[in-house]
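Below, in structure tokens: the form predicted on its own, a single chain.
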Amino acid sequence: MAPPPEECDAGLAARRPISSILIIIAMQTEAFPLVNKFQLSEDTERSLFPKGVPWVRYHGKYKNLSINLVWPGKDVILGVDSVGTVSASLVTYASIQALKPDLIINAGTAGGFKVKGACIGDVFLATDVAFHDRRIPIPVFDQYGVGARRTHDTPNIVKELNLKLGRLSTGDSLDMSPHDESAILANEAAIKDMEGAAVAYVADLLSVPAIFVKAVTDIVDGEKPAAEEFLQNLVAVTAALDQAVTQLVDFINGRCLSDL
């Protein structure tokens, strides 16, 4: 018997260059030394999205990539970064409508877990990814809640550059509550953000491949406040994250996703 249509696409597609990436993150100050890195054009019609939503896409080629960049913009009504999970389901939902990526990188900062070896300025290749505030004390629901799911393999990736591996747990908030903590140490988390799960559930929701890069900006397990050290290690930790989000698209460029 033949196999079914959508698993023959599914292989053809693994066995394919690459062609597309979009990346999707979070905050102007993570975003721009990539835009700037690829050469990337703001994309001023903004036709692609929803008339009045603040997302940004940046867009060009790189080698024989074309690259998408899209960020949640600025909150319309207090002017800071669209962080968290609302945003960022909406606008993977969006741009993997509008744009048709071949491959999802979501990059940015994370908070880190001294216990699990995580340091200021280390950049993890997330393994797994998930929630760790959606309690739902229900049996079933639970396990939807904290919706865990493996990221894209990448054993060549892991092999080539010198990124830390890790689970990624995510939540709406920067700091961290009792309930948090017993959750992300029930996802036995290595790094901790505000939007790497719900991005991940929507790029499977639509069967699109996703991988993780997290820089470490605070010690959440550490003895100073996160927000102080995060704030503190901001700028310096981005080109951390530069370094390698160039690095892992210069060995995606002339692969296909069974060679990731």
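Since we're looking at a predicted model, the values are computed, not measured. Numbering follows the first chain given and starts at 1. Basically, rigid core = biggest C-alpha set you can superpose within 1.5 Å across the two forms. Compared with the form predicted in complex with another copy of the chain:
- Core-superposed comparison between the two forms: the Cα of E45 travels 2 Å or more.
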Contents of the next structure:
Protein chains: 2
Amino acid sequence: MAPPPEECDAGLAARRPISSILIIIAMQTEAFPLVNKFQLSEDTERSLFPKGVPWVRYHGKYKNLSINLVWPGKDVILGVDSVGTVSASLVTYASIQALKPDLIINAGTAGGFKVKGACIGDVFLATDVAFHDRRIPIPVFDQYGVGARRTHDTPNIVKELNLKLGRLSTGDSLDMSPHDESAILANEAAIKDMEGAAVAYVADLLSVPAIFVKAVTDIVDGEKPAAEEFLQNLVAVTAALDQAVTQLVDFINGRCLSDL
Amino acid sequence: MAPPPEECDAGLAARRPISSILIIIAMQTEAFPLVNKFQLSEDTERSLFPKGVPWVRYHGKYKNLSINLVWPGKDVILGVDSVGTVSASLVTYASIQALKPDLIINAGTAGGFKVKGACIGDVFLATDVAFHDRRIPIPVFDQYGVGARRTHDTPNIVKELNLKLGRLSTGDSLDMSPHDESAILANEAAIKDMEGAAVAYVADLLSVPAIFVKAVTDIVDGEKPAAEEFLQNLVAVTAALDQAVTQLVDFINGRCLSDL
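Switch over from the form predicted on its own to the form predicted in complex with another copy of the chain, please.
Expanding to the full complex; the earlier chain stays at the top.
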């Protein structure tokens, strides 16, 4: 029997329909289509965030959901998107503190591994996340460095939406060194990004469920250099990401955490 | 002529004596001697930080200074120190927001390069910081990844205290891959740690001056494996660090930022 719309099964926190989601996106090119799609407005006069940080919040109402989309903004000195784990963890922390969301969606582009079935334009939902560039060869510290964790369980999203499933590995480099490659293999990753595991770490610390939607811009184990392929496909693949996130948000609307 | 104790030269912010310092330390073994030395008390009942995070604040009055020492604490699941750039940037951000310090001291242990004159037990003051494991081979993004910045200028500390000077390179691994090595060479680093450049990034974003005091536990370009040498020397070298930070805090007491 399907639960009535105002009540859900499972634990206390999961019993009411999701009302507030926080979408975290690292690059402006990835963020803009979704800002337009959900008709979100930019915080301009009174920012949630302290003076000096380039972080940008867009917000609005979409169906029954309050949506906040946060992008770490352009580096204050260099003018490029503030990608990577440090910025991602900071905006995740500050946004959770200010907004107390029910659910985080970390959306973005990623490199894909063809040996794990990834093709350019595929959109993946990550089952697990881990880091591949935090090697600390001391017992237990090694596990801390890898920081593997499962993402929020979403069996119904998997059933309903046409997304590939796979493990996500995160590191602060766009390229892949031989050391990174071994670690990514050990993480059994199908996709590789520069933020996911950091967002997951902070979300876990503050007990906010998080899911990870990543669209493949470049094939890491292919012939072309990652940077070239990434730039070539960024805009086109962002359209696939846009569509997947919209489907996901439509699915989330009216549902409880335990129904995802 | 020496300035009278209540007034200092230079800009507005630098014109009054430093009253509040924030010491950020990644490991418990490094933090404890200083907690004892400055007779700091642990925050127990009402933490500054949100529920769920393992971050620990010690605080107290030492001479004319209000000292806060923040340690990212033990990983909630694994029980090891929360080392690395993600935790360091989070505690730096949250501590600046809560405490509005005049000055940050990031103290800790580091690997040293003998080609740059580093020996075990040396205490370095970093002139510059940069990352060595954030390779983004796209114009301008490459510079963002390296994230090089100068630390707060301290000509009088350099004159007065017996510290070596050198550049600090930061990465999330304790070991050093060939890719890391090239980047560390490019950064012209004498020492290598796992937090400094992340602390500097956040301090810069929020306009808090920061200095970096690092004691050498292991020689990276030597014969022994870093992890083994690090564990062997950690406690002894921490005593040297303890002494240097105490001298530094004694020097800071009563002075303005522009006098450092």
